Structures are given as C-alpha cells and as structure tokens.
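Let's start with one chain on its own, the form predicted alone, as structure tokens.
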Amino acid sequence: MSTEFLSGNHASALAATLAGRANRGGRGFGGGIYPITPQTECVEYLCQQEFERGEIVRVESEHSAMGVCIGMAFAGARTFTASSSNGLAYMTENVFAAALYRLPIVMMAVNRTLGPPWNIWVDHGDTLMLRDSGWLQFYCENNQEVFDTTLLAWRLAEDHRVLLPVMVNQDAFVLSHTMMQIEVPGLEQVERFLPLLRLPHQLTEKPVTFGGLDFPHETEVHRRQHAEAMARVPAVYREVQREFEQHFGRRPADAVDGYRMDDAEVALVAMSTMSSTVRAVVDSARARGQKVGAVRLYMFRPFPEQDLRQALRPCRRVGFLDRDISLGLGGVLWAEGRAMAPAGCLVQNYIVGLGGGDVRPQDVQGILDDLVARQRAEEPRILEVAT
C-alpha cells in the first residue's frame, strides 16, 4: 500500500488501471473514451497507461465510447469509460443498452451542469437524469472514496447475482481537479480482491443474437429479471464492503451514512461533497445543544429505501438538500426520499448550489435555521449562494 497525491480524476483512472491489469489473465481490459470537461484528465491519464491485454479506444463521440464498452464487455473484457454533462446526454441511448444487456461496465461521471446555457461546474442533474437507466449509482464525498468506489464497482457489477453496470459519480472541480492524499494498494492486492471476469453471456464462436425484437411477455420477463438483480444489490454490496475491508483495511461507506442520528430530532439529508459541510454544521449545532444529525446517501440506485427510513426514524423535521432540480417537481433526492420520513414529520426541500455555487457552512446553517423555525412545509425552495 502506498500513499499518493491525486486528483479525483486521476484517482478514478488509477483504480481503473489496476482493475484492468488484474484481468490480464482473462479477456483483458478496455473501453471507449471521449474527452469532455471536467473529466478529460481522467481519460488522458488512462491513455498513458499500458495494458498487457486490451486497449483504450479513442472515438469520435460519447455515444461511440459507450458502444465500444458494450462490444468489449460482450467479448468478456473488463470495461471502463468516463463522461459528464452533455456527453452523458449524448451517450444516453447506449447507457440504457448497456444495462439492458446486463453488462458490468464501470463509468466514472463527473457531475456537471447540463447546458445550455453552458456551465462546467457541479450539478447532479446530469447523472440523475439517468436514474431510471438500470445502472447502479454511487455519489462520492472525497478522492479516497472515488478510488475505492471505482475499484469495488467491478466486484459488485461482475457478481453473477448482479451483472449490472455501475456509475461512480464525483463533483466537478470540487473533487475532479482537487488534489488529496489517498492510499493506493498494489496490483497483487487488487488481484486478490478482483477475480477474473467470467461473463456468463459473453460472445463465443457459437452464433447468438443480442438486442433482437422482444414481444410484450418477453419484455416483462426481462424487466422483472433486471428489477430482481437490482433488489439483490444491497445484500451483495454489504458482502463487498466486508471483503474490501479485509483486503485493504478500509471499510467503504454504508449505502446510507448517518451522522449523530441516534437521538436527532432534526436531520439534513445530502449527497456527495455537500455532506462534509453538513456534518460540520451539525457539530456546531450539537455544541449549542440542538439535537441535529446528518444523513448522506452514498448509494442512490438502487434507492436505499429501508436504510433511509431507519436513519430518519427519530426525526421530527427533515431537510433534503438537492444540488439538482427536476423542473416542475423539485429536487430529485427530496422527491424520492420524502416518503421515508416518519409520519407527521415536517419535510422541506432546499435546492442549493445549482450550477456550481459554493455551498458554505453559513449557507447550510441558514437552511438549518429555516427548517427549525418552520411551522409547515412549503414548495421546494431554490436558494442562491455566492459563487
């Protein structure tokens, strides 16, 4: 194990490199890549690596990048790509195809505001628009978690009880271009954690058709199988957590990560890097005698309904902080999570940091003050913060 000083982009690319080399005794490693700010540093780093078996293919578009991943995955290779924002939008058709083909592809997505108007800063709307695509989704809080999640994603995706692609998400610039110290295992450690990929439906010399026309009943069967695989993910993930800790000495976060929630009457729920700021505000509130806690969703798909319901059980007031907006509805995290709050609980949505505005402790403190003073919940509040 070594310690390295890496950006979020390079952490993801290094994890992919180690995972790719670990499959050299199988069908190798590869993927299609196309640059888009702010994930370009990831694929540039990856292109500089050498693989004993397989290759990184430079293509002309994000749609083609996922197409290459689909082809390589069908051939039995361990596959990876990265994208962001409008690149993900252009890739969407093949994002759905990869999941419906049950291919264990891993994609690193740097969360960036969808345009126009053009904006290169963080917003979770790009990956959340793909929440119904059949991919697993994880939202990372720091660069160590980016590295670890990228690595464990293949162990989870390639498990025959799952066989679904995984999206590893990190905030634009806040993580993608910020340098942090991370612990990096050696290749032998990674090989012990990641067995060779054995895709049960990989292409062979025997002719077979994929993606043909489904009649209604066949589609019902395929969707049910897909849903059943998603339902198995939480239990499999807990196994992967334990195995990761045994191999590397670090335990990945729970799907729902509660902080000072045992007796919390008020809770703030968030994802990704905002969670760190929320915890700092919770500590300050606790020092003043307020029974406040924080909840972070690390896994967003499959949605950890029971874990979130359990975390919020003691609460009388819950504020959901969304760095996204579903126009005509409100924040996506709030929309999906509000029903998990206890009966009679006041639940308010705060949409904050859209387009990359800094969400500072004073901003979160203002949200907490508003939540505590409320007599009733209102429509989602869109807050402006300083840039």
Given for the second form:
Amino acid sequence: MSTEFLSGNHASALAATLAGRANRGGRGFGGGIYPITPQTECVEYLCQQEFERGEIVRVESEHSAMGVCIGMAFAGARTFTASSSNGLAYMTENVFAAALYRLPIVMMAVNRTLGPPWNIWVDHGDTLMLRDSGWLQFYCENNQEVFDTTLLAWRLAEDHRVLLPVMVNQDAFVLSHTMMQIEVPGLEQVERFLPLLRLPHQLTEKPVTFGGLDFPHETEVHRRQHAEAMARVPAVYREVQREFEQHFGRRPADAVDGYRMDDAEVALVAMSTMSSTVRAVVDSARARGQKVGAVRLYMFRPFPEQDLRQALRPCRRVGFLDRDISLGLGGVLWAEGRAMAPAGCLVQNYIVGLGGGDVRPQDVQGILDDLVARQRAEEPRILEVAT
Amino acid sequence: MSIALNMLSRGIGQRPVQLVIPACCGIVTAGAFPCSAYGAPVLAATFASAAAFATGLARVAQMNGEATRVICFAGDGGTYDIGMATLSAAAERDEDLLYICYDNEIYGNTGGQRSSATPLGARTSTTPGGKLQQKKDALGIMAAHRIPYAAAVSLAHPEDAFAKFQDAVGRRGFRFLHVLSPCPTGWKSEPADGIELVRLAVRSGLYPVYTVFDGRRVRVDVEPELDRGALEQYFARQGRFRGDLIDLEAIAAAIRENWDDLRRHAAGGERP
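Let's compare: the form predicted alone is above, so bring in the form predicted in complex with its partner chain.
First the chain shown before, then all remaining chains and molecules of the complex.
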C-alpha cells in the first residue's frame, strides 16, 4: 500500500490500470476510449500505461468506445471506459446494449451538466438519465472512494450472480480535477482481490448467436433474469464490502450511508460531494440540539429501497437534495426515494446545485431551516445558489 | 444475400471465424434465440457498431495469440449510412477485420426505404417519386483509407467471388468487400433474375468488378463489355426505376467516364 496524491480522474484510471494488469493471466484487458471534458485526464492516463496483455483503442466516438468494450468483453477481456454528459447521451444505445448482453464492463462517468447551452460543471442529470439502462450505479464522495469503487466494481460486475456492468460516478471538477491523498494497493494485493474474469457466455468458436432475435416470451424471461441479478446485488455487495476490507483494510461505504441517523427526526438526503457539506450542516445543527441526520445514497442502482426505508424510519421530516431535475416531475432522488419515508412524514424536494452551482453550507442550512419550519410539503423547489 | 453467405462460407473453409452482424436481413436469417443458423459464432451488433464490436473481438483474439478471423457482414444501411463513421474509424486504425457489405441499395429489413446506396431514379417507400441523388461510392471511400484490400464482388462470377472471399479472409489488416446483392422485393424483379441482374450490371459496366490494394494499385477483375443492350436490360428487368428519371445516354456516358478513370489507375498500377 502506498500513498499517492491524485485527482479523481487519475484515481479512477490507476484503479483501472491495476485491475487490467491483474487480468493479464486471463484474457487481458482493454476498452475503447474517447475524450470529453472533464473526463479527459482519465483516458490520457490510461493511454500512457503499459499492459502486458491489454489494448486501449482510441476510437472516433463514445458510441464506438462502448462498442469496442462490448466486443472485448464478449471475447472475455476485462474492460473499462470513461465518459461524461453529452458523451454518455451519444453512447446511450450501446450503454443499454452492454447491460442487455450481461457484460461486466466498468465505466467511470464524470457527472457533468447536459447541454446545450454548454456547461462543463457538475450535475447528475447525465448518469441519472441512464438509470433504466440496467447498469449498477455508484456515486462517489471523494477520490479514495473513486479509486476503491472502481476496483470493487469489477469484483461485483464479474460475480456470476451479478454479471452486469457498473458505472462509477464522480462530480466534475470537485473530484475529477481535485487532487487528494489516497491509499493505493500494490498489484499483488489487487490480484488477490480480483480473480481472473471468466465470462460464462464468452464468444468462442462455438456456433451460437448473441443478441439475435428474441420473441416476447424470451424477452420476458431475459428481463426477469436481469431484474433478479439486480436484486441479488445488495447481498453480493455486502460480501464485497467485507472482502475489500479484509484485503485493503478499508470498509467501503454502505449502499445507504447514514450519518447521525439513529434518533434523527429530520433527515437530508443527497448524493456525491454535496453529502460532505450536508454532514457539516448536520454537525452544527446537532450542536444546537436539533435531531438532524444525513443520508447519502452511494449506490443508486439497484435502488437500495430497504436500506433507505430503514435509515429514514425515525424521521418526521425528510428533505431530498437533488443535483438533477427530471423536467416535468422534479428531482430523481426525491421521486424514487419519497415512498421510503415513514407514513405521515413531511417530504420536501430541493433541487440545488444544477449546472455546477456551488452548494455552500449556508445554502444547505437554508434548506434545513425551510424543512424544519414548513407546515406541509409543496412542489419541488428549484433553488438558485450559484454566484 | 444467401448466395453471398454461401460463397463466404466456402471462402472461410475450416478457419475459425467470428461474425459480427448489425441490424439487417442477415441477422434475421441467423435465427431467433437461442438458435444459430450459420454454423459459426455470431454477435448481433447494434446498427452502427459492427466495426466497433468487431474491433474489440479482433484485438482480444490478437492479444491472446488466437487465429480467429473476425468478419463483419452488414447491409448498405449499416455501412453507407449509420455505420459509416465507425467503419471509417476502424479502417483508419487498420484493424485486423474483414468487413463485407452486401448492398441491396435499400433498407430492406424495414420494408425498402432509400439509403445513400440507392441509385438515382429508384423508387423506394421513402422516395415514391424516385430518388433524385446519385449512389454513394462506398468502395471508393474505403479505398481512400489506404486499406490493404478493397474489392467489389460479383455474385455472377463465382470463381472471382470465391477467390476474393478466400483471399480476404486470410489477409491481415482491414479488408473491405462490396457485394451487389439483388433484392427482388425492393427491386421489383423476378427472384430467379437475381444473378442475371448482377451479370447485366457487370457486362454493362455499371458495376465495376475490381480490387484496390493499399488504396493505390487498382486491378480490374472482370472486363466489362460496356454493352448498351445489357444496360437497357438491367433497367427493363426491374420495376423500381422511374422511367423519366433514367437517362440511358447520361448513364452510359458516366459509365464510360468511370471506366476511363479505373483503367487509367489500373494501367499505372501493378498486379500483386
């Protein structure tokens, strides 16, 4: 284990490099890559690495980047790519295809606002757009978590009870371009944690067709199997947490990461880096005697329904802080999570930090004050916090 | 299409292959899940992605020292239109792939809409008044990538076709084969006339059968007769063309010009 000073982009690329090298005794490693701000440093880093059995293919679009990953994964290699925002929108068809083919591809996505107009800063609308794509999704809070999640993503994806692709998300610039001190394991440690990939449906010389015509009943069965694999993820993830801790001495976060929630009457729910700010506000509220807690959704797909329901059980008031907006509805976290609040609980949605607007402690404090003071919930509130 | 697949299969022989087939009639005839009609492993690709999926398969085969030959089999829609960027990029990277376009000059699977391979004057379901633009020269575009091997295949000349399939499967680097592939439904022609139509297209000079090596050396594989009768027959035996948009004089002139160019390139080149 060594200590490195890395940006979120480089942390992810380093984890991918180690995971890729760890499969050199298997079918190797690779992926198609295409640059987009703010993901570029990740793929540049990868292109500077040497792989004994690995190939990074510099393609002409995000659509083909995922296409090359699909081909490599079908040939049995461990695969990785990275993208962001409009790149993900362009890639979308093959994002869905990767999951429907049940391929254990790992993609790092830097969350960036969709355009036009063009905005390179963080919000979560890009990857939440892909929430129905059949991928697992994790939203990271710091660079150590970006590194760790990238590594454990393969352990989860390649588990034969799962066999699904995993998206590891980090906030644009706040993590992607901010350097932090992180603990990095050696290759041998990574090799012990990540067994060689054995894809049960690898394309070989056997005359079978993958992805051909499905009639309605076959599709019903395939979707049910996909849904069952998703349903197995929480239990498999808890195993992976334990394994990761045994190998690296750090315990990855729970799917639903509660903070001072045991007796919390008021909870603020958020994702990614905004959660750190929320926790700081919770601490100061607690110091004033308010029974306030924070909940961070680390895993978003599969949606950790049970864990969120459990975490929110003591609450009378819950605020969902969404750095995204499903236009015509409201925040996606709120829309999906509001039913997990206990009966009679006041649930209010705050849409905050769109387009990378800096969400400061006083903004979250304002949300908390509003939540505590209000008589009833109303339509999602779209806040303007950017200066 | 089925004749082309048959010849391809003979060209492959016993060599291990993997087929990548995007949306097109060729993936429908591969059969419904979990069957496979082709006796070879097939990856059914998203429409625009055949060359990208194939790149992935070929790279991993290569890094594992395997002899597997990866072959894309795609229609004109998947090649000339939606797949062109992906195809161009794979050719530019000189991926170790054989890409075969069987060109029926329409989106056949969806019921016969115009593609950029549809010739001038052809009625399709989206050009009911006849197409007003020329067909795109995909073989020329691919040859311009300076790929090792780009060739037109005539199904009416089985020996030449078989030799090309065999040659193209075995070569390294990016290979492109273009196969004119009649579609009786879309061409409004007799099914039994399919091969005859290809023969007429070749005899008239409308469909030049040639090979380009490394984007520079041109070899003419079948000498056309530049036969005006064959040209007339080609159009007369199909119901898809709108008569008043077909100017045989202009087409014959364009054919001569095209052949002048081809012969000039071929003369300057050398046979391999």
